[in-house]
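A single chain comes next, written as C-alpha coordinates; it is the form predicted on its own.
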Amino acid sequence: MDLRLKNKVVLVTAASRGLGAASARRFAEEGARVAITARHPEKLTALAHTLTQETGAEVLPVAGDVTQPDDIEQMVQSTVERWGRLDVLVTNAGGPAAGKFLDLKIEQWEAAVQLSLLSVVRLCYAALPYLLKNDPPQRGSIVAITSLSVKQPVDNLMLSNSVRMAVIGLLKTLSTELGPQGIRVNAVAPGWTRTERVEELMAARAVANGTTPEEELKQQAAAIPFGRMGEPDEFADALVWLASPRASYVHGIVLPVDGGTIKASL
(Lines of atoms letter the chains of each structure in order from A and count residues from 1; the text may use other names and numbers.)
(Lines give C-alpha, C1' and ligand atoms only; values in the text may rest on other atoms or scores of the structure.)
Protein backbone atom coordinates (compact mmCIF):
# COMPACT_ATOMS: atom_id res chain seq x y z
CA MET A 1 0.00 0.00 0.00
CA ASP A 2 1.25 3.46 -0.92
CA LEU A 3 0.97 5.52 2.26
CA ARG A 4 1.12 8.79 0.24
CA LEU A 5 4.09 10.05 2.22
CA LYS A 6 6.46 10.69 -0.66
CA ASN A 7 8.07 14.13 -0.23
CA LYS A 8 6.05 14.83 2.91
CA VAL A 9 8.10 16.52 5.64
CA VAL A 10 8.26 14.67 8.95
CA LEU A 11 9.85 15.61 12.27
CA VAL A 12 10.59 12.76 14.69
CA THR A 13 12.04 13.59 18.10
CA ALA A 14 14.21 11.30 20.25
CA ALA A 15 15.05 9.43 17.06
CA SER A 16 18.63 8.30 17.57
CA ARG A 17 17.61 4.88 18.85
CA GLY A 18 14.70 2.60 19.69
CA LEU A 19 11.16 3.38 18.58
CA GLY A 20 12.04 6.85 17.30
CA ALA A 21 14.83 5.55 15.08
CA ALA A 22 12.67 2.70 13.75
CA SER A 23 9.87 5.16 12.94
CA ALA A 24 12.25 7.54 11.18
CA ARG A 25 13.56 4.68 9.08
CA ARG A 26 10.08 3.62 8.01
CA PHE A 27 9.14 7.20 7.05
CA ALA A 28 12.33 7.40 4.98
CA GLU A 29 11.51 4.10 3.28
CA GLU A 30 8.14 5.58 2.31
CA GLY A 31 9.89 8.48 0.57
CA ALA A 32 9.30 11.16 3.19
CA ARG A 33 11.83 13.86 4.00
CA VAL A 34 12.69 13.27 7.65
CA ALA A 35 14.18 15.51 10.33
CA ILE A 36 15.45 13.54 13.32
CA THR A 37 16.41 14.93 16.70
CA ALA A 38 18.23 13.68 19.78
CA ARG A 39 20.66 14.96 22.40
CA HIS A 40 23.79 13.29 21.02
CA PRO A 41 24.88 14.87 17.71
CA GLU A 42 27.44 12.23 16.75
CA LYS A 43 25.01 9.34 17.00
CA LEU A 44 22.27 11.37 15.32
CA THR A 45 24.47 12.38 12.38
CA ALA A 46 25.62 8.79 11.90
CA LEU A 47 22.02 7.56 11.80
CA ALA A 48 21.01 10.27 9.32
CA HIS A 49 23.87 9.25 7.02
CA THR A 50 22.92 5.58 7.29
CA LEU A 51 19.26 6.22 6.53
CA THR A 52 20.09 8.34 3.51
CA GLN A 53 22.51 5.71 2.20
CA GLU A 54 20.06 2.86 2.70
CA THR A 55 16.80 4.50 1.63
CA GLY A 56 17.78 7.38 -0.65
CA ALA A 57 15.65 9.74 1.43
CA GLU A 58 16.64 13.19 2.60
CA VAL A 59 17.32 13.00 6.34
CA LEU A 60 18.20 16.05 8.44
CA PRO A 61 19.83 15.61 11.87
CA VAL A 62 19.01 18.37 14.37
CA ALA A 63 20.68 17.94 17.76
CA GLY A 64 18.64 19.10 20.73
CA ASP A 65 16.97 18.26 24.02
CA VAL A 66 13.17 18.20 24.18
CA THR A 67 13.26 19.48 27.77
CA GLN A 68 14.79 22.75 26.52
CA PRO A 69 12.32 25.24 24.98
CA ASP A 70 14.93 26.88 22.74
CA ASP A 71 16.01 23.50 21.39
CA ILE A 72 12.42 22.64 20.50
CA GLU A 73 12.02 25.87 18.56
CA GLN A 74 15.25 25.11 16.72
CA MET A 75 14.11 21.61 15.80
CA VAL A 76 11.00 22.91 14.09
CA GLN A 77 12.68 25.96 12.54
CA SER A 78 15.53 23.89 11.08
CA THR A 79 13.04 21.49 9.52
CA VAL A 80 10.97 24.26 7.94
CA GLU A 81 14.04 26.18 6.78
CA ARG A 82 15.33 23.05 5.03
CA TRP A 83 12.14 22.01 3.25
CA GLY A 84 9.74 24.94 3.51
CA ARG A 85 6.94 23.08 5.27
CA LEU A 86 5.98 20.53 7.92
CA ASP A 87 3.41 17.77 7.42
CA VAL A 88 3.88 15.31 10.29
CA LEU A 89 5.05 15.78 13.88
CA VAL A 90 5.99 12.68 15.88
CA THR A 91 6.60 13.51 19.53
CA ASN A 92 8.83 11.16 21.46
CA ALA A 93 11.11 11.29 24.48
CA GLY A 94 12.98 8.92 26.70
CA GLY A 95 10.84 7.66 29.56
CA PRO A 96 11.02 9.12 33.06
CA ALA A 97 12.83 7.35 35.89
CA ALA A 98 11.51 4.05 37.17
CA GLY A 99 10.49 3.72 40.80
CA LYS A 100 7.67 3.38 43.30
CA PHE A 101 5.98 6.40 44.88
CA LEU A 102 7.90 6.44 48.16
CA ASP A 103 11.22 5.97 46.35
CA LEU A 104 10.77 9.09 44.20
CA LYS A 105 11.67 12.67 45.01
CA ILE A 106 9.63 15.72 44.03
CA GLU A 107 12.46 16.79 41.72
CA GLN A 108 11.95 13.59 39.74
CA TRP A 109 8.26 14.39 39.36
CA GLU A 110 9.13 17.85 38.06
CA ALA A 111 11.66 16.39 35.61
CA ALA A 112 9.09 13.85 34.40
CA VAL A 113 6.58 16.61 33.68
CA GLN A 114 9.20 18.52 31.68
CA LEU A 115 10.25 15.42 29.74
CA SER A 116 7.00 13.62 29.05
CA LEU A 117 4.31 16.33 29.11
CA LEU A 118 5.73 19.79 28.49
CA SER A 119 7.91 18.54 25.63
CA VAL A 120 4.72 17.54 23.79
CA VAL A 121 3.03 20.84 24.65
CA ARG A 122 5.99 22.87 23.38
CA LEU A 123 6.42 20.81 20.22
CA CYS A 124 2.77 21.29 19.36
CA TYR A 125 3.01 25.04 19.93
CA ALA A 126 6.08 25.21 17.69
CA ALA A 127 4.73 22.98 14.92
CA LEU A 128 1.10 23.99 14.61
CA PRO A 129 1.64 27.33 12.81
CA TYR A 130 3.32 25.41 9.98
CA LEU A 131 0.88 22.51 9.90
CA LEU A 132 -1.97 25.00 9.59
CA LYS A 133 -0.33 26.60 6.55
CA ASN A 134 -0.83 23.41 4.54
CA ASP A 135 -3.74 23.07 2.16
CA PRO A 136 -6.99 21.52 3.48
CA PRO A 137 -8.69 19.14 3.89
CA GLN A 138 -5.73 17.15 5.33
CA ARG A 139 -3.33 19.76 6.62
CA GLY A 140 -1.17 17.51 8.76
CA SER A 141 -0.82 14.94 11.48
CA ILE A 142 0.47 14.83 15.05
CA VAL A 143 1.30 11.45 16.57
CA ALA A 144 2.63 11.05 20.10
CA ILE A 145 4.57 7.99 21.21
CA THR A 146 3.31 7.18 24.69
CA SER A 147 3.17 3.82 26.48
CA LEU A 148 0.79 1.01 27.32
CA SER A 149 0.81 2.61 30.79
CA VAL A 150 -1.86 5.05 29.56
CA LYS A 151 -4.23 2.07 29.37
CA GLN A 152 -2.90 -0.12 32.15
CA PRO A 153 -0.45 0.88 34.92
CA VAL A 154 2.95 -0.80 34.85
CA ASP A 155 4.61 -1.91 38.08
CA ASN A 156 7.46 0.30 39.30
CA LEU A 157 6.70 3.04 36.74
CA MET A 158 4.86 5.55 38.92
CA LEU A 159 6.07 8.57 36.94
CA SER A 160 5.27 7.15 33.51
CA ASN A 161 1.88 5.86 34.66
CA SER A 162 0.97 9.32 35.94
CA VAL A 163 2.46 11.87 33.55
CA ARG A 164 1.70 10.08 30.30
CA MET A 165 -2.00 10.13 31.17
CA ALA A 166 -1.79 13.93 31.09
CA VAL A 167 -0.39 13.68 27.55
CA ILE A 168 -3.44 11.70 26.48
CA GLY A 169 -5.73 14.33 27.98
CA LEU A 170 -3.85 16.98 26.01
CA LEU A 171 -4.04 15.05 22.75
CA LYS A 172 -7.70 14.16 23.07
CA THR A 173 -8.58 17.79 23.67
CA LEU A 174 -6.37 18.89 20.78
CA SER A 175 -8.13 16.41 18.50
CA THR A 176 -11.44 18.13 19.25
CA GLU A 177 -10.00 21.60 18.72
CA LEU A 178 -7.89 20.87 15.64
CA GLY A 179 -10.06 18.36 13.78
CA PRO A 180 -12.22 21.08 12.20
CA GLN A 181 -9.00 22.66 10.87
CA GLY A 182 -7.79 19.49 9.18
CA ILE A 183 -5.13 18.43 11.70
CA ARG A 184 -5.32 14.82 12.87
CA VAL A 185 -4.06 14.08 16.40
CA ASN A 186 -3.41 10.55 17.66
CA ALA A 187 -1.18 8.57 20.01
CA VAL A 188 0.49 5.18 19.82
CA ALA A 189 0.89 3.13 22.99
CA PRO A 190 3.74 0.66 22.58
CA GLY A 191 3.83 -2.42 24.74
CA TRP A 192 6.96 -4.29 25.68
CA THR A 193 9.29 -3.86 22.71
CA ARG A 194 12.95 -4.87 22.51
CA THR A 195 14.64 -1.49 22.79
CA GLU A 196 17.47 -0.07 24.86
CA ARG A 197 14.87 1.63 27.09
CA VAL A 198 13.22 -1.71 27.91
CA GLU A 199 16.59 -3.24 28.70
CA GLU A 200 17.18 -0.37 31.14
CA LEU A 201 13.78 -0.92 32.75
CA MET A 202 14.45 -4.64 33.12
CA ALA A 203 17.76 -3.84 34.81
CA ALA A 204 16.00 -1.48 37.25
CA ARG A 205 13.32 -4.08 37.92
CA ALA A 206 15.98 -6.71 38.57
CA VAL A 207 17.57 -4.50 41.21
CA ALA A 208 14.18 -3.91 42.87
CA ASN A 209 13.28 -7.61 42.82
CA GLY A 210 16.68 -9.11 43.55
CA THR A 211 16.75 -10.99 40.23
CA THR A 212 18.64 -10.57 36.94
CA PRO A 213 17.67 -8.58 33.83
CA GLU A 214 17.49 -11.83 31.83
CA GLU A 215 15.02 -13.31 34.30
CA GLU A 216 12.90 -10.17 34.17
CA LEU A 217 12.89 -10.16 30.36
CA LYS A 218 11.80 -13.79 30.26
CA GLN A 219 9.07 -13.22 32.83
CA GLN A 220 7.74 -10.15 31.02
CA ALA A 221 7.68 -11.92 27.65
CA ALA A 222 5.75 -14.81 29.17
CA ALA A 223 3.00 -12.37 30.25
CA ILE A 224 2.41 -11.26 26.64
CA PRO A 225 -0.16 -13.34 24.71
CA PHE A 226 2.28 -13.80 21.82
CA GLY A 227 4.91 -15.00 24.26
CA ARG A 228 7.49 -12.52 23.01
CA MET A 229 8.28 -8.84 23.02
CA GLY A 230 7.62 -6.75 19.95
CA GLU A 231 10.28 -5.53 17.56
CA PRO A 232 10.80 -1.80 16.86
CA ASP A 233 9.95 -2.31 13.17
CA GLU A 234 6.55 -3.74 14.10
CA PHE A 235 5.81 -0.64 16.12
CA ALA A 236 7.04 1.65 13.33
CA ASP A 237 4.74 0.04 10.77
CA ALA A 238 1.71 0.96 12.87
CA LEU A 239 2.87 4.48 13.70
CA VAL A 240 3.76 5.45 10.14
CA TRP A 241 0.41 4.23 8.84
CA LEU A 242 -1.41 6.19 11.56
CA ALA A 243 0.55 9.35 10.69
CA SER A 244 -0.01 8.96 6.96
CA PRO A 245 -2.85 10.25 4.76
CA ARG A 246 -4.00 6.63 4.42
CA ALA A 247 -5.39 6.91 7.98
CA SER A 248 -7.38 9.97 6.96
CA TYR A 249 -10.44 9.23 9.14
CA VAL A 250 -8.57 7.98 12.21
CA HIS A 251 -8.52 10.78 14.75
CA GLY A 252 -8.30 11.22 18.51
CA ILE A 253 -7.33 7.64 19.33
CA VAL A 254 -4.71 5.81 21.36
CA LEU A 255 -3.53 2.86 19.25
CA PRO A 256 -2.01 0.04 21.34
CA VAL A 257 0.84 -1.85 19.67
CA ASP A 258 1.36 -4.33 22.46
CA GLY A 259 0.80 -7.90 21.32
CA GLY A 260 -2.41 -8.04 23.36
CA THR A 261 -0.79 -7.12 26.68
CA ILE A 262 -3.47 -4.63 27.74
CA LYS A 263 -6.18 -6.54 29.56
CA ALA A 264 -8.96 -3.97 29.19
CA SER A 265 -11.92 -4.91 26.99
CA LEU A 266 -11.83 -4.01 23.29
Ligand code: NAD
Second form
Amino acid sequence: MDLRLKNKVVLVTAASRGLGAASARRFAEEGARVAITARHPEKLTALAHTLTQETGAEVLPVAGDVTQPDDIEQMVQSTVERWGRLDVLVTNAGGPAAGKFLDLKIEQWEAAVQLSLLSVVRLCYAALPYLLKNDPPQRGSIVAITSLSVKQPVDNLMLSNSVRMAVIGLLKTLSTELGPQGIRVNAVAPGWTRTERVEELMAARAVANGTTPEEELKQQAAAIPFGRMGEPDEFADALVWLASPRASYVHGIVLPVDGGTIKASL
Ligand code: NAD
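Form predicted in complex with this ligand, following the form predicted on its own:
Okay, now the whole complex, with that chain kicking things off.
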Protein backbone atom coordinates (compact mmCIF):
# COMPACT_ATOMS: atom_id res chain seq x y z
CA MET A 1 0.00 0.00 0.00
CA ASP A 2 1.33 3.44 -0.90
CA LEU A 3 0.81 5.53 2.23
CA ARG A 4 0.86 8.72 0.14
CA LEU A 5 3.49 10.28 2.37
CA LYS A 6 5.99 11.12 -0.36
CA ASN A 7 7.26 14.69 0.16
CA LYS A 8 4.89 15.26 3.07
CA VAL A 9 6.50 17.25 5.88
CA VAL A 10 6.51 15.50 9.24
CA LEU A 11 7.69 16.68 12.67
CA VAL A 12 8.44 13.97 15.25
CA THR A 13 9.45 15.16 18.72
CA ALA A 14 11.63 13.19 21.14
CA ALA A 15 13.02 11.18 18.26
CA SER A 16 16.68 10.53 19.05
CA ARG A 17 15.92 6.94 20.01
CA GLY A 18 13.13 4.49 20.83
CA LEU A 19 9.60 4.84 19.49
CA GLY A 20 10.15 8.37 18.17
CA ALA A 21 13.27 7.40 16.23
CA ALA A 22 11.63 4.25 14.81
CA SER A 23 8.65 6.32 13.66
CA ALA A 24 10.90 8.96 12.06
CA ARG A 25 12.78 6.24 10.18
CA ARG A 26 9.54 4.75 8.86
CA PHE A 27 8.32 8.17 7.67
CA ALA A 28 11.67 8.66 5.93
CA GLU A 29 11.40 5.24 4.27
CA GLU A 30 8.02 6.36 2.92
CA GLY A 31 9.65 9.36 1.25
CA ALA A 32 8.48 12.02 3.72
CA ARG A 33 10.65 14.96 4.73
CA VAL A 34 11.17 14.55 8.45
CA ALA A 35 12.18 16.95 11.23
CA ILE A 36 13.37 15.15 14.35
CA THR A 37 13.86 16.72 17.75
CA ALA A 38 15.43 15.80 21.09
CA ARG A 39 17.47 17.60 23.71
CA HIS A 40 21.01 16.62 22.70
CA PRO A 41 22.12 17.97 19.30
CA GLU A 42 25.07 15.59 18.70
CA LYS A 43 23.03 12.39 18.84
CA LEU A 44 20.20 13.95 16.88
CA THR A 45 22.46 15.23 14.11
CA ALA A 46 24.15 11.84 13.81
CA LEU A 47 20.76 10.12 13.55
CA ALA A 48 19.54 12.59 10.91
CA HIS A 49 22.67 11.88 8.87
CA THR A 50 22.21 8.11 9.18
CA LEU A 51 18.53 8.29 8.22
CA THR A 52 19.32 10.36 5.15
CA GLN A 53 22.10 7.98 4.11
CA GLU A 54 19.95 4.89 4.60
CA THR A 55 16.64 6.12 3.17
CA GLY A 56 17.56 8.98 0.84
CA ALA A 57 15.04 11.21 2.63
CA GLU A 58 15.67 14.76 3.80
CA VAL A 59 15.92 14.74 7.60
CA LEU A 60 16.27 17.89 9.69
CA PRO A 61 17.59 17.72 13.27
CA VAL A 62 16.24 20.44 15.59
CA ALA A 63 17.59 20.30 19.13
CA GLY A 64 15.10 21.20 21.82
CA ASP A 65 13.33 20.24 25.01
CA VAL A 66 9.56 19.72 24.81
CA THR A 67 9.13 21.17 28.30
CA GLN A 68 10.46 24.54 27.05
CA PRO A 69 7.91 26.74 25.24
CA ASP A 70 10.56 28.58 23.19
CA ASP A 71 12.08 25.30 22.05
CA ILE A 72 8.69 24.09 20.86
CA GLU A 73 8.19 27.24 18.79
CA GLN A 74 11.66 26.70 17.33
CA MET A 75 10.93 23.08 16.40
CA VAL A 76 7.89 24.08 14.36
CA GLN A 77 9.46 27.25 12.92
CA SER A 78 12.62 25.44 11.78
CA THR A 79 10.54 22.77 10.06
CA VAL A 80 8.38 25.29 8.23
CA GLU A 81 11.37 27.49 7.32
CA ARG A 82 13.11 24.48 5.79
CA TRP A 83 10.22 23.03 3.77
CA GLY A 84 7.56 25.74 3.72
CA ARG A 85 4.79 23.63 5.20
CA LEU A 86 3.83 21.03 7.80
CA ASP A 87 1.59 18.03 7.17
CA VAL A 88 2.00 15.71 10.15
CA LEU A 89 2.78 16.37 13.82
CA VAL A 90 3.82 13.43 16.00
CA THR A 91 4.06 14.35 19.67
CA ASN A 92 6.35 12.28 21.87
CA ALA A 93 8.41 12.79 25.04
CA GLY A 94 10.14 10.69 27.65
CA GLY A 95 7.85 9.06 30.21
CA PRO A 96 6.96 10.76 33.52
CA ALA A 97 8.54 9.50 36.76
CA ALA A 98 7.42 6.12 38.10
CA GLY A 99 6.00 5.78 41.60
CA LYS A 100 2.97 5.23 43.79
CA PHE A 101 0.83 8.14 45.03
CA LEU A 102 2.37 8.37 48.49
CA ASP A 103 5.91 8.23 47.07
CA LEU A 104 5.40 11.19 44.74
CA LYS A 105 5.96 14.84 45.49
CA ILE A 106 3.81 17.63 44.09
CA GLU A 107 6.81 18.87 42.07
CA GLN A 108 6.84 15.54 40.24
CA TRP A 109 3.17 16.00 39.35
CA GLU A 110 3.95 19.47 38.03
CA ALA A 111 6.89 18.12 36.00
CA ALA A 112 4.71 15.34 34.58
CA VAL A 113 2.07 17.86 33.49
CA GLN A 114 4.76 19.90 31.72
CA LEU A 115 6.34 16.86 30.06
CA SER A 116 3.35 14.73 29.10
CA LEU A 117 0.43 17.17 28.78
CA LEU A 118 1.54 20.75 28.21
CA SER A 119 4.13 19.67 25.63
CA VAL A 120 1.26 18.29 23.52
CA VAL A 121 -0.85 21.40 24.09
CA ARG A 122 2.02 23.69 23.08
CA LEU A 123 2.96 21.62 20.05
CA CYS A 124 -0.64 21.70 18.84
CA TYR A 125 -0.82 25.49 19.30
CA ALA A 126 2.46 25.92 17.40
CA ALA A 127 1.65 23.50 14.57
CA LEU A 128 -2.03 24.15 13.90
CA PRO A 129 -1.67 27.48 12.08
CA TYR A 130 0.47 25.66 9.47
CA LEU A 131 -1.71 22.55 9.23
CA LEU A 132 -4.68 24.84 8.64
CA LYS A 133 -2.87 26.47 5.69
CA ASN A 134 -2.87 23.17 3.76
CA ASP A 135 -5.46 22.50 1.08
CA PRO A 136 -8.65 20.69 2.08
CA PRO A 137 -10.11 18.10 2.30
CA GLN A 138 -7.13 16.37 4.07
CA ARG A 139 -5.17 19.20 5.63
CA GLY A 140 -2.97 17.01 7.82
CA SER A 141 -2.87 14.97 10.97
CA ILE A 142 -1.73 14.95 14.58
CA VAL A 143 -0.74 11.73 16.31
CA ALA A 144 0.26 11.60 19.98
CA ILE A 145 2.38 8.81 21.41
CA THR A 146 0.85 7.96 24.79
CA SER A 147 0.81 4.62 26.62
CA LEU A 148 -1.36 1.59 27.30
CA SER A 149 -1.83 3.29 30.69
CA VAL A 150 -4.64 5.35 29.10
CA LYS A 151 -6.63 2.15 28.57
CA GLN A 152 -5.54 0.17 31.62
CA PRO A 153 -3.73 1.66 34.64
CA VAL A 154 -0.23 0.27 35.14
CA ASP A 155 0.94 -0.49 38.70
CA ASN A 156 3.47 1.99 40.08
CA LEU A 157 2.86 4.48 37.23
CA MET A 158 0.53 6.93 38.98
CA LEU A 159 1.70 9.91 36.93
CA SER A 160 1.43 8.20 33.55
CA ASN A 161 -1.97 6.72 34.45
CA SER A 162 -3.28 10.16 35.48
CA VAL A 163 -1.68 12.82 33.30
CA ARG A 164 -1.89 10.92 30.01
CA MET A 165 -5.67 10.68 30.43
CA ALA A 166 -5.77 14.46 30.10
CA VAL A 167 -3.91 14.12 26.79
CA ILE A 168 -6.63 11.79 25.56
CA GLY A 169 -9.30 14.29 26.67
CA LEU A 170 -7.45 17.01 24.78
CA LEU A 171 -7.14 14.94 21.60
CA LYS A 172 -10.72 13.69 21.64
CA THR A 173 -11.99 17.25 22.01
CA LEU A 174 -9.62 18.48 19.32
CA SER A 175 -10.91 15.77 16.98
CA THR A 176 -14.40 17.26 17.30
CA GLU A 177 -13.16 20.82 16.85
CA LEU A 178 -10.75 20.14 13.99
CA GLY A 179 -12.59 17.42 12.06
CA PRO A 180 -14.67 19.98 10.17
CA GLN A 181 -11.42 21.65 9.08
CA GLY A 182 -9.94 18.44 7.67
CA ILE A 183 -7.37 17.76 10.36
CA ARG A 184 -7.30 14.27 11.84
CA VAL A 185 -6.31 13.81 15.49
CA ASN A 186 -5.43 10.42 16.98
CA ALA A 187 -3.28 8.74 19.61
CA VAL A 188 -1.24 5.56 19.68
CA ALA A 189 -0.96 3.61 22.94
CA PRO A 190 2.16 1.46 23.00
CA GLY A 191 2.34 -1.56 25.23
CA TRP A 192 5.71 -2.99 26.29
CA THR A 193 8.04 -2.30 23.38
CA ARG A 194 11.72 -3.23 23.34
CA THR A 195 13.31 0.21 23.14
CA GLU A 196 16.61 1.24 24.72
CA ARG A 197 14.67 2.62 27.69
CA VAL A 198 13.08 -0.78 28.29
CA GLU A 199 16.43 -2.56 27.79
CA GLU A 200 17.92 -0.24 30.43
CA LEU A 201 15.00 -0.91 32.77
CA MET A 202 15.41 -4.67 32.41
CA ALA A 203 19.17 -4.38 33.00
CA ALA A 204 18.51 -2.40 36.21
CA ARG A 205 15.96 -4.97 37.37
CA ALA A 206 18.44 -7.77 36.67
CA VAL A 207 21.07 -6.11 38.85
CA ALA A 208 18.51 -5.57 41.65
CA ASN A 209 17.14 -9.13 41.46
CA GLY A 210 20.37 -11.00 40.73
CA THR A 211 18.99 -12.26 37.39
CA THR A 212 19.80 -11.54 33.73
CA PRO A 213 18.13 -8.92 31.51
CA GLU A 214 16.78 -11.76 29.31
CA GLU A 215 15.13 -13.38 32.34
CA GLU A 216 13.56 -10.06 33.32
CA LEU A 217 12.32 -9.54 29.74
CA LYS A 218 10.79 -13.01 29.74
CA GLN A 219 9.05 -12.43 33.04
CA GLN A 220 7.65 -9.06 31.96
CA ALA A 221 6.49 -10.54 28.65
CA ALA A 222 4.64 -13.41 30.32
CA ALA A 223 1.50 -11.26 30.72
CA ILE A 224 1.44 -10.36 27.01
CA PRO A 225 -0.69 -12.74 24.88
CA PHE A 226 2.10 -12.97 22.28
CA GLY A 227 4.57 -13.83 25.05
CA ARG A 228 7.01 -11.19 23.84
CA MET A 229 7.43 -7.45 23.81
CA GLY A 230 6.81 -5.49 20.65
CA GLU A 231 9.63 -4.19 18.46
CA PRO A 232 9.90 -0.43 17.79
CA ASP A 233 9.40 -1.09 14.05
CA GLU A 234 6.06 -2.80 14.73
CA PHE A 235 4.95 0.27 16.65
CA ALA A 236 6.19 2.60 13.91
CA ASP A 237 4.30 0.70 11.19
CA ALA A 238 1.03 1.32 13.03
CA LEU A 239 1.76 4.95 13.86
CA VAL A 240 2.88 5.90 10.36
CA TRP A 241 -0.21 4.35 8.80
CA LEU A 242 -2.45 6.18 11.29
CA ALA A 243 -0.71 9.48 10.52
CA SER A 244 -0.86 8.94 6.75
CA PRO A 245 -3.58 10.03 4.32
CA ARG A 246 -4.45 6.32 3.91
CA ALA A 247 -6.13 6.45 7.35
CA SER A 248 -8.40 9.17 5.98
CA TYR A 249 -11.55 8.15 7.90
CA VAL A 250 -9.83 7.21 11.18
CA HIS A 251 -10.27 10.09 13.59
CA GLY A 252 -10.43 10.61 17.35
CA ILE A 253 -9.17 7.14 18.29
CA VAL A 254 -6.58 5.66 20.62
CA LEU A 255 -4.89 2.80 18.77
CA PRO A 256 -3.28 0.25 21.11
CA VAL A 257 -0.12 -1.41 19.76
CA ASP A 258 0.34 -3.79 22.63
CA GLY A 259 0.20 -7.43 21.48
CA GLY A 260 -3.22 -7.75 23.13
CA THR A 261 -2.06 -6.68 26.62
CA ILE A 262 -5.03 -4.43 27.35
CA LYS A 263 -7.77 -6.62 28.80
CA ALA A 264 -10.68 -4.21 28.34
CA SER A 265 -13.31 -5.37 25.85
CA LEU A 266 -12.84 -4.52 22.18
P1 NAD B 1 13.04 6.39 25.24
O2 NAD B 1 13.47 6.81 26.59
O3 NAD B 1 13.79 5.28 24.57
O4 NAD B 1 13.02 7.62 24.24
C5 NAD B 1 12.52 8.82 24.68
C6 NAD B 1 12.95 9.93 23.75
O7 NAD B 1 12.47 11.14 24.31
C8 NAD B 1 14.46 10.08 23.62
O9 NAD B 1 14.74 10.43 22.28
C10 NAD B 1 14.77 11.25 24.55
O11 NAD B 1 15.93 11.95 24.17
C12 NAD B 1 13.52 12.09 24.34
N13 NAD B 1 13.18 13.02 25.41
C14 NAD B 1 12.99 12.75 26.71
N15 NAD B 1 12.63 13.85 27.37
C16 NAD B 1 12.60 14.86 26.46
C17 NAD B 1 12.32 16.24 26.52
N18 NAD B 1 12.00 16.83 27.68
N19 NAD B 1 12.37 16.96 25.38
C20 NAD B 1 12.70 16.38 24.22
N21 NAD B 1 12.98 15.08 24.09
C22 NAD B 1 12.93 14.33 25.20
O23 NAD B 1 11.49 6.04 25.40
P24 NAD B 1 10.55 5.10 24.50
O25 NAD B 1 10.56 3.72 25.06
O26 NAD B 1 10.83 5.32 23.07
O27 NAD B 1 9.11 5.72 24.88
C28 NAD B 1 8.59 6.88 24.25
C29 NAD B 1 7.32 7.27 24.98
O30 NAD B 1 6.40 6.17 24.97
C31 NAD B 1 7.56 7.60 26.47
O32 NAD B 1 6.69 8.63 26.86
C33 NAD B 1 7.20 6.31 27.16
O34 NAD B 1 6.81 6.51 28.50
C35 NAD B 1 6.04 5.83 26.30
N36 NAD B 1 5.84 4.38 26.40
C37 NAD B 1 6.82 3.53 26.07
C38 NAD B 1 6.60 2.17 26.22
C39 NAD B 1 7.67 1.16 25.88
O40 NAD B 1 7.51 -0.02 26.25
N41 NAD B 1 8.73 1.52 25.21
C42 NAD B 1 5.36 1.70 26.69
C43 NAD B 1 4.38 2.63 27.01
C44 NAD B 1 4.62 3.97 26.86
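Positions refer to the first chain, counted from 1. Superpose the two forms; the largest set of C-alphas matching within 1.5 Å is the rigid core. What you see is a predicted model, and the numbers here were worked out from it, not measured in a lab.
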With both forms fit on the core, is the shift of the CA atom of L47 between these two forms 2 Å or larger? no
Using a superposition on the rigid core, decide whether the Cα position of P213 changes by 2 angstroms or more between these two forms. yes
